[in-house]
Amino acid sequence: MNIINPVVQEYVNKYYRPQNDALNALREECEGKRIPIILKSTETMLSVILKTRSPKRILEIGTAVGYSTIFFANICGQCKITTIERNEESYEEALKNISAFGLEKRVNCLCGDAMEIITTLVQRMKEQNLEPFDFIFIDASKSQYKDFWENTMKLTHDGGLIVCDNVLLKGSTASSQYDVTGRHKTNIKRMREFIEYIKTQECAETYLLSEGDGLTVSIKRNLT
């Protein structure tokens, strides 16, 4: 279901630019085998964030085919990106696509678990002292946002943004009516719960947006 005024939406639309003809290309076979990827909207307001802050390392959670990925690499230029997917079929389409782009030199594509991964690199960043992340983008199974958002704050610094994509879960984050078939009442308490959590913490400031399917925006504290 829509939950935005279409002919708004048409409107906007009609204002997007991809990058190049060949990200527009990979999008258009995405959204017409009906891969989820990041929204028109959505790519929109992340490249103001992006050419804002000019991140030079990125995590994502989330790669499903590197659409995101690939748009993170080219409107950053300089920037180094860590990537997580779970389904090995998406990663191994990922892996594909990163490379027909010419940017295996520049992404880290890791499969398996993403909480495992990132426990991981948490504790590799405090042994190995290694430098931590600008910016991260968190866009996998809502229901374990929480945990997600907990454990990547600690893989950024004071000032770091965690963004995570599509907290409004089509509307029904609001209102349980455009839940309509009901089944997703589970996803909809945690996510009303990992909203209302991150909105409390002290260690970050959060902003929760409309935009696409809903944004929330963390800007990691300095407590000290």
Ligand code: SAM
Second form
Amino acid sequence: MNIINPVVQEYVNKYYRPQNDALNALREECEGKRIPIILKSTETMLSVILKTRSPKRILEIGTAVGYSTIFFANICGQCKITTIERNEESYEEALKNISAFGLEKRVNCLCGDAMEIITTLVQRMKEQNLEPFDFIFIDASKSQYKDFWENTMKLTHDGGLIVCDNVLLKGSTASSQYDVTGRHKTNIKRMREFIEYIKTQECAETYLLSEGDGLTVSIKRNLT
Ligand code: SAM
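Could you present the same protein in the form predicted together with S-adenosylmethionine (SAM), rather than the form predicted alone shown above?
Zooming out: every chain and molecule, the one shown earlier first.
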């Protein structure tokens, strides 16, 4: 079941503006192969956030084949990006795409489990040889969002942003009636717990948006 009115969606998508032809071609290729990349409306929302914020350092959890990574690099012309992908095939494909866009020097693509890599990054930050990230994008295993969010919060500064994608799980976070097959009960339960959790966290001000497949935007607070 599609919870988004398809007529409205089609109308909005008509006004979607790709960054450039090459990125649009990569989107079409990914969509053709059913690789789950950010939706057009999510990309539009992120464009507004990124253009007004101009982050210098970005961390992404869930690279897939690098579509969103390349989009970030394009829209924030000076930024450096660290992106994490655990699937080796996707990682190799991402390296190829990043290189085809000439972005090897600005993108550090890491292959491995995000929680393990985040733990290493937190350690490096404690040892003070890693600068904090200005913008963190979480778009990986939905059942791990709480752990990703809690730990990447340590990797940003006051005022830094953490955006999580797909938090509405095609509407089923709001109502289980949208989980027609009943196969996503665990993910739904975990996502609801995650949203309840971040809404009560003092360390950030969090907004829940229905754009795309649902996004949370958390702004880290100064607690001192
Ligand atoms: N951000 C990408 C884009 O829009 O182009 C799409 C990412 S896709 C939705 C999610 C990716 O996260 C998958 O390729 C999956 O292999 C990866 N992933 C899931 N859990 C992960 C984990 N714990 N550590 C690293 N990567 C993970």
